[in-house]
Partner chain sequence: MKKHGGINKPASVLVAATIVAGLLSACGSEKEDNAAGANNAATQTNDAAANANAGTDASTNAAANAGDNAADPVVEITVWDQPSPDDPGKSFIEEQFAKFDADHPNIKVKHVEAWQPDVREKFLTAVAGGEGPDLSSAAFPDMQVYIPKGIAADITDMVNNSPDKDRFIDGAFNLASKDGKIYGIPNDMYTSGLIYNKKLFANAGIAAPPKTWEEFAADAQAVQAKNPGVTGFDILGMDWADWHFEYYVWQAGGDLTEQLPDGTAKLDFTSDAAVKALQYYKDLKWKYKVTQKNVVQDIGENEKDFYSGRSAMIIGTSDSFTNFVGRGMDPADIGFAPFPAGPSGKAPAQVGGSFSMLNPKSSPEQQKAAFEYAMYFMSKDYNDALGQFKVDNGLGVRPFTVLKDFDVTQYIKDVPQDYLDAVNESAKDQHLEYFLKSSLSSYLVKPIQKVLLDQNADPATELKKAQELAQKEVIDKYNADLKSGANK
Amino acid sequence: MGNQLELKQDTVIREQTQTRTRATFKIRWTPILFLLPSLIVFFVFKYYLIFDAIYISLFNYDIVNPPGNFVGLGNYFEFLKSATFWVAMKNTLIFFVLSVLIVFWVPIAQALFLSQVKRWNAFYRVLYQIPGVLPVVAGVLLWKWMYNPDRGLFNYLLAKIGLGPYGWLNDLHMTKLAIVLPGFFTGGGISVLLYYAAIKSISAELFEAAKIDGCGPWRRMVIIILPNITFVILIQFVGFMSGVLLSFDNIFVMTQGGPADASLVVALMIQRTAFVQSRFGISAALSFFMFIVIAVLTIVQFRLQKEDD
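Show me this one chain by itself, in the form predicted on its own.
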């Protein structure tokens, strides 16, 4: 009798375990079907293009009779031996350093000021987003007009106080700064809201305790705010880094890489190689090279963040 009871208990436990297992491994098809179209589009327009670029980079690509002659890593060696590539790489790194010094911290500062505003807070948040509504090319063309050495707004205003005129985009020593400077005035756009939300998520009790201990606004920012939004800053920096290293539209509209290649960057060199010189193999090799560079820098950045934690 006791053995039969134990067998029944074992059977019940086994059935319950199997039921839980089926429930655990049950596939929910509804969310998968909703996600499937976006996954297909993402794969086709992202990953497929990456693999296709890698494939093209191994050939002396012939657009009339693709893929052309196989050259292996020849395209990579060719652009690495090119003096123009190293000029473009140098300019790209200079643009990156200038952008970090002049532009990257702007949305953080805007979010810090915005977090202290009590009245009309929502109104100011909307104002911060207005520059992001303006098409990039339209904004760049406006700045290009203001930089005009003969009829531009900047030289006109500077002439009133006895300064200038300056070449701005035509000056070898000023063109990089002139291209980066608009980012300082246009602000951070959606980045401001991300930093603002991160700051507002910090417990108010921390700020109250800091005030009781006599911490001023600057010290509260250093010991409370910045450490608590470090992860958001890291994520934003990764996106900012890739955006600057691949920047194209503002440079193309303002200078097209001039004067004398002073603003030539790798992304612009990729465009020239492909659509001006019709050397699609080298252009694809350059694209994949920059993909590797940005991926390595991103991994290093996350590793350093983990070590700090």
The other form holds:
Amino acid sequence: MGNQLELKQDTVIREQTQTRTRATFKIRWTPILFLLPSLIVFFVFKYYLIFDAIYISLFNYDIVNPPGNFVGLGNYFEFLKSATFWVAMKNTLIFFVLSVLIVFWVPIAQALFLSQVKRWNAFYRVLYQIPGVLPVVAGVLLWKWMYNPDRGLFNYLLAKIGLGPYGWLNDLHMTKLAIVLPGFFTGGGISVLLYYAAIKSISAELFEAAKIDGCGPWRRMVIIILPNITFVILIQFVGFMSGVLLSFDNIFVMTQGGPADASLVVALMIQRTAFVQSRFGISAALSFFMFIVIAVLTIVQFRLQKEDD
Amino acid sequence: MKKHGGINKPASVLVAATIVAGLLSACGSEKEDNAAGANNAATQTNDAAANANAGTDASTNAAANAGDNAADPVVEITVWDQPSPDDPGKSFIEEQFAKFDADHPNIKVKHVEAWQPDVREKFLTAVAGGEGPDLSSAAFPDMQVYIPKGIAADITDMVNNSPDKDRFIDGAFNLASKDGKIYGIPNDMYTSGLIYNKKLFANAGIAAPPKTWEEFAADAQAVQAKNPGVTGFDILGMDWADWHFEYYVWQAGGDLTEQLPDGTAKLDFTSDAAVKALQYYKDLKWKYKVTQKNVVQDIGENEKDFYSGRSAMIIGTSDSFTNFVGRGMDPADIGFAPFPAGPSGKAPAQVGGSFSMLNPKSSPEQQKAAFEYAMYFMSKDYNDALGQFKVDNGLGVRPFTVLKDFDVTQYIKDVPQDYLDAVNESAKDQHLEYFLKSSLSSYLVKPIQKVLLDQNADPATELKKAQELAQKEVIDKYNADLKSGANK
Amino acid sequence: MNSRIKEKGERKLAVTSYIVTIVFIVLGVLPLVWLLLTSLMDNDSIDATTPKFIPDIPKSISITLDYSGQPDQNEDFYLKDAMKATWFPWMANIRENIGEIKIKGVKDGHELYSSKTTSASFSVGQPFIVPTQVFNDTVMKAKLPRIKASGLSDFNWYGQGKQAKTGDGTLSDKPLSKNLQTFFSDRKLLDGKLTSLEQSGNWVRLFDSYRSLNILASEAKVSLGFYHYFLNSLLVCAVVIVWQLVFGAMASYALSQLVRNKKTKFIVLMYFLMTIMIPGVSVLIPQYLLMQKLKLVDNIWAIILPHFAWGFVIFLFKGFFDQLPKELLQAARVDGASEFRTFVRIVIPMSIPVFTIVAVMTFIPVWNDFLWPYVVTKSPHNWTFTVAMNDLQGGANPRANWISASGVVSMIPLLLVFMGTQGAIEKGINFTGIKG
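What's the form predicted in complex with the partner chain like, now that we've got the form predicted on its own?
Complete assembly follows, chain above in first position.
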């Protein structure tokens, strides 16, 4: 760190002297000096680490006497052949679908309706932020209490309206739903503000024009607002996707991947192979695989979006 | 932007606690009450081949070490044994640290806090980074993992040359031995059994704990009927589920795995005994309906249910008494009993405990110092002083010791005699945990959870599926490694 | 949408909007209300088979012990008696929702001492003061130094200085009081004679789980109690935010305005953005090994440094800088200002909203980060509050209400941040890349 700070000061000083004395070179040097600190930290704390992980993935990694036996792509073949991996892939996909169905649209809907609310709008916007400030895992713990089938709040309340009792995390068919559901309650947090700002920046003329065309207020929401915020939705979706595909903390605290692997996802498998089974090589191979999957998906989405433009 | 990117993951309060739960898929933890399953002494012989290299390194170190002399300059060692701030024995332990320092001016001990419940992940990361402590302790099942991985140093010569060796009870070193080499110094031991709430039993008019599977189910039902809101038996269905399940397999007359004469492993998940045991698990949940509904809660929550009187029976260890009394349970209510016998008519208890282990990467001088330090805490004087301190401070004393010359019974003042009798009774027939548990645990948990959660799941089918998967992913590889190792 | 002509569906839409908004907010806030309530409950109420919603008022027990007619003793003798009368019966009735036990010692018309122990102190001290149910004189004697050192029970010694009534003989017949009286009469532990035992409720003790957090942390670990962990977290957040605002902004600005070559621009942008896709769990071990090489294990810098590389910040900044009016920058350049000067004098003042949003967006994940700080720190001195919270629930003495309380406390800083910056955030959003 110290080095980087010095480097930075150095940079500034050099940059200043240079611009004064050798103005002709400024275009060549300034961007580099501006970029340098970030380039370095990204290299050290991202690329070096992922390369290290790739390196580890090529070995039957021995933590005591690293790196152990070289196995080439053996680790990759091994996990691809493992039934558990495909269970994890399937679960990851189901989680993804469930999250889109249950969680992703929530902030969009919240923002859409919020944009129609005139009185105390700012107050509601603040209230929307509150559920999001609870640390994720504290929230998960809270939900775990509420799901408890012996004495949890949920079955108690649902029984009052004649529903249940449900097994929640004790029901193999409900586990995934129970893990995703808190996201619906928590809502969008900052995303709401984002969508809201996007909606507010749609020009009033568009609405007026639609109105003159005889569009009712409900229809306007669909045909004016939604198309105009698709870019925001896409950007959000990209982040959401990698978030869901890599989600770890909430599942881990809720079920540790159980029961009977019903909620085992790839990120958990990465952790499990490393810290439970001490198979660091396979774990690293899995991580790199996930990195590639998400990178490809992201690039594809941006391509699609570009074609749309 | 709740879910931007995967980098700065919103983190968790509890991740760590649970990480440890799964860390080595074993059950031991630093907490006494959670200390868990033992491993099979014989098993370690087999893990050897795969990691032959590590083993050799360790033994070279140790050999160099044995010839060393004490007239050295100050040796600094790091030991993960700093007690937690709320440890009732903190003052005593620190006093003993000081005493050791005074007696051993040439050994400088750095005590590191290692009382966090999930210290194992830190331990492994530290080892991975070459910063493992010179001395640390590990539960039986952990030893099974650490020895073949080369994390525990070979201390055969040090042990054999130590005058203290014969002070340990017979066979105490077996569980930390492999191929005739010793890797750990025994610390403590416990035995498992059925713990029941006498008051809840009395309410149901039951005088004695159940002796058979049938009685167990009937008693649980009776207790539930007479004590509204109480669960008959808290079953363990979370990630250590195989730990308690193996007892039932033993009771049904079998085991989950076996080691063939040539050293290779064979899975017995589909054996008659295993299927019967799982069927019984299924019946407890679905036929007799005597378990808690939340079968995916962890052992801590099961214990909480028991000590707060919400469940009448639980599987525990000889050390559980102190734990439950410390959580406010009336000592008179806590009963210990040998497990109910299954179809085989037998009900062996499981033996568990922990070892101290040295770091193979430490210098010979450090290993020597660490060994001396570890032995200091196994001395008779130390243990007597500790026993007295515990008595004076109203702390519980564990009813077992690994030392011959330390009479633990003179310090057990507050544990009811019938509890001790039952513990001793239970300890007459002891079993070690199933062979290769650390690698197979996660495969077994799945069928157990399946039958506990799905009324239509068939035990035999689920076990067969688990066996096939484990065979393919673990056993085939293990046996192949073993054979190729043998050919070397 | 400011039309004067009322449309048919408009009112319906407005009403629906209010309802939907309020329903969503209620759904979001209800679990938090439950969290808040559980932080005020005792642990047995939280686990009650039929959920309870209203916390019980903790019970306050006042005991008078009379030493009249006994020989004079020194202060420690009475302290021991008071502690026996406090900690032992409390342990024996640990499932009761006791909020405090107050003891008054009187002798021949004088008040000798008064002592008070709150449930915050009891729950922190229980694991080492009364870890089992062995209640006798020797045990308490052994515990006295620890009680004194940690100040868990308030004890005021008056000697002969204070006039007081002896107990008026009121012995409450509420169930808990009855239990306590039986405890005292059966065990015969006390030197003083129990002359009164009164039971009332004290709602102040509802908040003791919050006080426990602080006592717990200050007990032996760090001087400032739980605040120490908050300060650590804040320090980490502050340094990371400063870095991002300075170097993240510089890099993004360079990327947006200074790099002319399209190909270079794309490559560098991807260099930054690709990193968003690296799973955090997967670099845990390499990251630890790296910190070891840098000799930073168990150092707060080890928590800080990895946060410096966060592609999302570049993405946010770049989206904003891309929209800067080119003419303005061009004008500055023509005037002969250096790029650095342009950046500082012209760009930064225009960028306050985006700076705010970057600061907030950085704050949230850094504040919540757990796994890495947990792995890389060893001594409590370097813990962030998430690590401390984990210790709370994973330690030898986990209590549901402490966990709830720490959850509530952990929300406060973020809440303040949001309230303080909402306006700026909303302004900022309009300019950043996220909005498009």
